[in-house]
Structure formats: C-alpha cells, structure tokens
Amino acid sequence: MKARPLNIPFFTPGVWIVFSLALIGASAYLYRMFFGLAEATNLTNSYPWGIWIAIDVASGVALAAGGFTSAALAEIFHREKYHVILRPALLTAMLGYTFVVIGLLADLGRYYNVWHPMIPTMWQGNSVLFEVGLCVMAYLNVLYSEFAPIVVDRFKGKVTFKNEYLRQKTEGLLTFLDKFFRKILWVLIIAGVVLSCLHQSSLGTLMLIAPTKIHPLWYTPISPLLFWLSAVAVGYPMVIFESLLASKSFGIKPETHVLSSLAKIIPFTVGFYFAAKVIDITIREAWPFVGEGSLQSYMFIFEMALFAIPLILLTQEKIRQSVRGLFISSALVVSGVVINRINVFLIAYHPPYTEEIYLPSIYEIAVTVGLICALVLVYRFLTINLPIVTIEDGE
C-alpha cells in the first residue's frame, strides 16, 4: 500500500454543482471587499459577528483539529498504523486553516491590515486576539511545511525537462528538500500541536470578556478548556468523516479496520468533553437555566445530545465496524462542536438593553456556502494530483 495520485476525472455532475456554488460565494466575496461590511452583512455596533465568526473561523478552526491530533498519534506517541490517515488528516488541517483565514479576511473591516501582527512594533500582549491572530499565522507556515514533504514526494525522480543540466539541478534540489524536511519533520509536528492547542483554547477565552451578554448556559471561566476540549474531542470524527467522505467520492475502499481502530478512542475524548460540560454546569448551579423553555435552553439540549448519542453508539464494537456506523457517529460530534460554535457566538450572545436580533445576509450565507464548496474542490484537486491518499495496489 502506497500513497499515489488517484487516476479519475476531477469534474462529475457532482462537482460542477459544487463549482457553481463556489462562484456564487466568490461573488459575494467580492461584493463584500469593494462595497464594505455595512452593504452586504447584517452586522451592527450590537452584534459585531455573525456567521463568519461562528462557522467560518470558529468552527472551521476546531474542525481542522484533526491535523494536529493525528500527527500527534501517529509522530509523536509511534502509533504507526495510523499513518495511511496522516496525509489526508494533514490535508484538510492545511485547507481548513486557509480558508479560516480567507473567511477571516472578509469579516474584517480593514483587512488590508491583516500583516500588523507580523510587525514587533504593533504587538499587543494583552490581547488574546492577537495571540490567537499570532499563533494561527505561525501555525499556517508550520502546515505548509509539513505538507511540502508530499509536493516533493510527487515530483522526485519524475522531472522531465529536456535539458539535462535543469533536470539535473531539479532534481538536485527535490533531494536535499525531501532530506532537509525529513530531519525538521519532528520540530514540525511538536510546534504544530502546540501552537493548535494554544489558540484552540484562546478562542474561548474571547468570550469571557462579555459575562452580561452571553448566556449562563455558555458563560463559564473554564471556557477555555472546554474549546480546548471540544477540539481534541472533534479532532478523530473529523477524520473519520472526511476520510469516509473521501472514500466515496473516490470511488475507493476505505480504510476501515484503521478507522475502527481510530473510533475506540473518541468515546474517551468526547466523554471527557462531556463530563467537564457537565460538571461545570453543576458547579455554577446552571441546570435550571436548562428547563427554562427558551431558545437557548433547546439548543443546549440539542447540543449536547449530538455528544451523547456517538458517546453511547462508538462503545458498541457493531457500531464501530460499520462503515454507516462509523459515519452517522462521526457526523454527529462534527455537528456538535459545530453547534457548540454556533451556539457560543451567535445563540447565547445577546447584549443587553437592545431588542434587535441578528439574521444573516444572503451575502453572508452565501460567502460561507462558498467558501466550503472552494475547499472540497482544491480538496479534490490535489488528492487526485499529489499521494495524499494511500490505496491498495489493485485498486
């Protein structure tokens, strides 16, 4: 077995439908950077985030933790079975944070200014956007180096130029980068999993600046530990749901006894995001908040059944043999943390003294509809142009 480039067309009935798509958000992108915020959202002094924050940067941040967790497993505790799911964990690491910063971009309102935290001089200490702003930049370059061993892993030994002297020097070049790479590869991998669970957590500390507007349910001085939580809880299914995704769309066999294998340790990590949900709750005594039939207390609910129910199916040896089982399950803590974001920034923020409530723009839906369909298109160019993906022989 051996990760190679997939020989099947890039463009199916599928894909022109999620090109289309891709256009429209790109539209309305655009629309946004050369006529401004206030034209195409539906952002206020009152509600200065929507959507793009909660979905776009949020939760694509947490749903890209399966990078680092995986690199952890596999590079740093030796488990080597899990390396046939490395790449394509790696992969949607790297895309995932891309897009975070392009979403990003388009929810700033100068975001020709996005380079200042790069200069000593504009730094800001007290800041956790800055440190979060910091460590997502630092971490971006340490994915794009990872993932660089895997361009030149496509190329070495296959140059051909016709001039032999460029060929030669090409070539040249391929070996000492496949080299330099291979002896920094592990520097890599442990700044890659430090810098992801600094910002990870720091992404919950922004709300514990705004105790009056965010909802009991959601308000706790331990919100950091729990995106930290909830990201090493996401980081397995994320993998699993991509990796099963990916599989079908390919028309190839998954690797299922290595996910079966990988779905054994989920129960741990969600159950001890849930736990630390619960037992937080207990200790603020917010339970009645969670019977008080309103909007909030429905999605709390909902929330943390989208934890419970894989918690419960994933201790089930059937459960995690089964390729439905296995998707259903992964799909379901996907939705979690994805809810959970939403949940933080858009349903549990309400300041006070307003009546308004924020509803997203079409250009808003719109650019974040986009923007996941851009990254499952790059995502498919470049598993079928470079060995992302590891396939038997005689597939």
Contents of the next structure:
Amino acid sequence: MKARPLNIPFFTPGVWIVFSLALIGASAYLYRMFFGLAEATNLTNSYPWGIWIAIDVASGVALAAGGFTSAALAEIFHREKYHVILRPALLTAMLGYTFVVIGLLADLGRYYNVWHPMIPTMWQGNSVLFEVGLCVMAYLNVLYSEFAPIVVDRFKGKVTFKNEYLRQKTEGLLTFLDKFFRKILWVLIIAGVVLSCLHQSSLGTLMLIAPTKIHPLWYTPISPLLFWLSAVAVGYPMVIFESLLASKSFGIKPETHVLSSLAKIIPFTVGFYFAAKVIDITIREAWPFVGEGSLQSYMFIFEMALFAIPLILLTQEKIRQSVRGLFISSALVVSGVVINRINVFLIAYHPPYTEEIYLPSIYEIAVTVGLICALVLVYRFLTINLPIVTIEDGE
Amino acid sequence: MSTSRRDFIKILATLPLASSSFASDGHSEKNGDLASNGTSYSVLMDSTLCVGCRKCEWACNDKNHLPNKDISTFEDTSVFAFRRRPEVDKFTVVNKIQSLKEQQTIKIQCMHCLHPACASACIVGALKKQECGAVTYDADKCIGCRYCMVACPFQIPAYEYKNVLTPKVQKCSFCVDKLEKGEKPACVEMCPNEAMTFGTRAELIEVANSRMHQHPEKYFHHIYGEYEAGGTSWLYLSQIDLRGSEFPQLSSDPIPKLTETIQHGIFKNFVPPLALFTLLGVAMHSLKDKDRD
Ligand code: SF4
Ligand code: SF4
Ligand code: SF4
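Now that you have shown the form predicted alone, what about the form predicted in complex with the partner chain?
All chains and molecules follow, beginning with the one already shown.
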C-alpha cells in the first residue's frame, strides 16, 4: 500500500463552480491591490481588523492544525497505522499556511514590507504579532521541507530528459535530496510541532493587548492555552472532514477504519478544551454574561454548542463507524473553531468611541471565499499529480 | 528514517546558543521605562480653561502640513454637535464635553502613554516611546498590520485606508522635532488662554495638584493620566470625572502588561520551547526503540 498520484480528470462540473469562485476572488484581490483598502474593505479606524484577519489568517492557521497533530501522532508517538493520513494532512497544512500568507498580504497596508520582521534591527520581542509572524514563517519553511521528499519521490528514477548527461545529473541531485531530507526529517517534524504549539497559542494572546475592548466572555489570561487546546482539538476533525470530502470528490473509498479510530481521540481533545472553557468562565465568574442576551452572549452559546454536540456524538461507537456520523461531527468541530476565532477577533471587539459596527464588504467576502476555493483547486491538482493519497486496492 | 543519537544531541547542543543571542536582541527594547526618568516632557490640559476656539487644531494642521483652512473658519462651533475623533488629516480635535449642559470643551490627541500599547504591539518597532516623551512613528518600517490600532485603549491611531500604495498610521507626534529642542508643541504654543501647560511630568503633576487644592470648587479631584494605563504624558484636569465619560475607565496597569508577561514567560531564554523540543525528541527516539525491541 503506497501513496500514488490519482488517475482522475481535473475538471468536473463541481470543480468548474469552485474554479469560478476562485476567479471572482482573484479579481477582488486585484481590485484591492489596485484601488486600495478603502475601496475594497469596510475597515475603519475603530475596526482595523476584519474577516481577512479573523477568517483567512486566524481560522486558517487553526484549521491547518491537522498537520502538526497528525505528525505528532504518527511520527513522534509512532502510531504507524495513521501514516496514511500524514501526506494529506501535511498537504493541507502547507497549502493552508500558504493561503494564510496570501490572505495576509491583501490585508497589510504595506504588504511589500512583509519581510521586515525578519530583520534583526526591527525585531520587537514585546510584540505578540512578531512572535506569531516569525513562527508562521519558520513553520512554512518546515512544511515545504517536509513536503519536498514527496516531490522527490514522484520524480526519482522517472526523469525522462532526452539528454543522458542532464538526466544523470538530475537523478543524482534527486537522490542526494532524498537522502538529505530523510536525514533531517526528524528535526523538521519536531520543530514543526514546537513551532505550531508556539504560534497556535500566541494567536490567542494577540487580543489580550486590548483589555478594555474585548468582551469579558473571551478576555481571559488563559486565552493562549484555550487557543492551543482548540487547535489540538480541531486537528483530527479537520483531517477526517477533508479526507471524507476528498474521497467523495475523487470517487474513492474513504479510509473509514483509520478515520474511525482517529475519531476515538476526539472526545478527549474536544472534551479537554470544553472543560477548560467551562472552568475558565466559572473561575472568572463570567456566567452572567452568557445570559445577558447580547449578540456576544448568543455567539458564545452558539460556539460552545458547536463543540458540545460533536463531543457527545463521537462518544457513540455507532456514530464513529458511520461515514455520515463522522462527517457531521467533524464538520461541527471545524465550524466551532471558526466561530470561536470570529468571536475572539470580531464579535468580542468593541471599540470605546463608536456606534457603528463592522460588516465585511462584498470584496472582502469574495477574497475569503476565493482563497478557500483556490486552496481546494491546488489541493486537487497536487493529489492528481503527486503521490499523496493512499488507495487500498492496488491498481 | 535512520538517525543516530549523536546527530540528535549535536543539533540540540547548538540550539540554545543561537537562540539565547536571539532572545537578548529581541528583548532589548523596553518600551515605557524611558519615560519615567523625569526628563521627559508632558502637557497638562486644563479643560476648565479651554474656550473652544479650536486654534490648536489650526496650529497642528499647520505644523504637520495637514490639509488646513483659514484660521477664521475654526470659530465654527457647529462641530461640537458630535464627538469627533482624530483622523488621518486631523491629529487633534476639540470636543464639547457631552455630559455638561454649558459649552465646555476639551482637546484630545494621542496621550503619549508611558507604557504605550501601540508600541508594545507593533511587530517591527515602528512606534517607539522616545526619551523626550513622544511616541513616534516610522512609516518606513511599518508593514501596515494595524495591530497598533487594535491595541490603543484611547482609539487614537488612524489609518490612511485611501492611500493605495503607501498608507501610513497617523497620529499626533507630540511635535517631536520641537520637543527634542525643548520647545513647546505647536498646539500648546498657539493656545490663547493657556489651557495647556508644558513641562516635565513631575512638575505638571505638582501644578495640577496645587490647582485642585486652591480651587476645589472648580475641579473634579482627579488628574486623568497620572495613573491611567500606567500613566500618560498628556495629563488632564476637568470639572467632571473624565473616567468613563470623555476618556475610558482604565486601571493603573500598563495596557501591555498581560501580553508582555505571557510573551516573556513563553520565551524565557527560549527554555520552554527548547524543553518541548527535547521532550518530543526523547519521546520520538525512545518510543521508536521500543517498537524495534
Ligand atoms: S494614546 Fe494610543 S497611540 Fe498614543 S501612545 Fe497611547 S497607545 Fe499609543
Ligand atoms: S500598522 Fe505599522 S505601526 Fe502599526 S503595528 Fe503594524 S507595523 Fe506597527
Ligand atoms: S503636539 Fe503637535 S502633533 Fe500633537 S496635537 Fe499638538 S500640534 Fe498636533
């Protein structure tokens, strides 16, 4: 059983729809680049951050957590049966972070200065954003290096240059790269997990710099811990969610037995997170805010429900064994994390001197949707052309 | 995957060296400590003396080359119907105090915090508390992430969203060029009624205390900015309690205290991340050996 490129056509009717949405997103992206943030977004001096930060960046990073959580499981704790999910999870993480950066560039006023945090004279160790930025950048490099062996694997021994000299040289290089990456792979894997733990939690520290602006339901000193726990909690549900989506779209049999046993872990990770949230609200005596009847309180209840339901569902053996049960419960956890990030970065944010509210513009929505669609397309393209997916029954 | 234990240890051994030098570089900036050393400048704004002439707005526009109009147009008091906010082309605004019936006005601009949240937030150190007291902005470093705007408790920094290629964060600079020469900021200089007093922070706190002492009937007994957010370089006296009315209610903790504590806790000489790395490395290798045995 070995991962290999999928033999399916790239375009199907569904793919055409995704493709059109990606094109619309690309046009909105260009619109922002040519006409500026004022034209393309509804951002103001009171609401400097919108959905590009809350969804494209914050949720994007969280949903890419499948990469480090499955690497920890299969490679560090050596649960060998989960090896089949490694490559798809790695690909999602790599593309996820790539698109996080693309989304971020649209949001930055001076995107061409994005490299500044790497210059030692501009290092700012007090800034949470600085740490997030450097970790994300380092992790992106780790992900690309972890992915490189897959590309090498695809072409090694199959180089078909006419020129024999060129062919030999290329093969030589590939063999060298293969050896090199194999040798450093373990460092990359551990570094990836450490970097992920760091920036996943630090994303939760970001909004703590605005104590007077963040609603008390989400303003807690353990916010970084909650962000880390929720990233760990969403890792496996995200792997299951995308694996089921992909197998449906690719017309292959889902790896139900692997996914079901992966799902056994979820009640623990989601349970831990849920318990931490409840304990946090209790210790801070914030329960009255849950019942205050504001938008914030309803969004909090909604967010918590999105974790509570799959938590109960996935304790049932029957639901873990059914494709539908797996899909619904993992989709709920995924939405729970997205809603949590939207809550922390947008719903909880209340600037002192304003009556207006922020709602995303049509361009902001188009870019966000477009980026997700573009990610799906690249994912499909790479699974067709590289050995990512493992199919059970031989040819 | 075959890796020897020696590789593992060799790589671990090199990491702390590289990273501890990184840590000391990254953390050498201590925003805020500079300002408390007594030589930094402050302004005391006494809103009971403000006559609402808005000449300071004109002077600020003039000094900072912002779009400006003839000085006589600033006598227009219709602007007092709303509570205005500083903007990309207005670093300071004079507002009517909303909770008072009579026309009593107050000038607002960047507070030049002693522990500025904006500077602590800034990813590249484009915002900095200078020794003279000003919190300054360097557009050439800025990446335009607007985290400073999220951080500022006074909702001061404004962003040039309309500028397509080179948008800037805009806010009062405390006229830093004049300040460095020991001169008064343009707005303070302009004020016909001396509603603003310029001096060192310690001096001005004394001035404020003696005014409140001499005319207890005129003032609400509180210097806004003495302790708020860990202290600000601009200080306010008023006939009303400014906390929760014209200004936010803030504790005496510096705004970035929690984030900086967490941040430096996680990165204490890089020990926690390296410990995690080691732990995972040991787990990875020992669990693997068990598999083989
Ligand atoms: S008032 Fe806001 S912008 Fe001014 S120094 Fe303080 S935090 Fe920075
Ligand atoms: S917008 Fe500019 S000044 Fe503000 S935090 Fe970002 S880089 Fe710093
Ligand atoms: S100190 Fe200078 S920049 Fe600030 S409000 Fe006064 S004139 Fe304007």
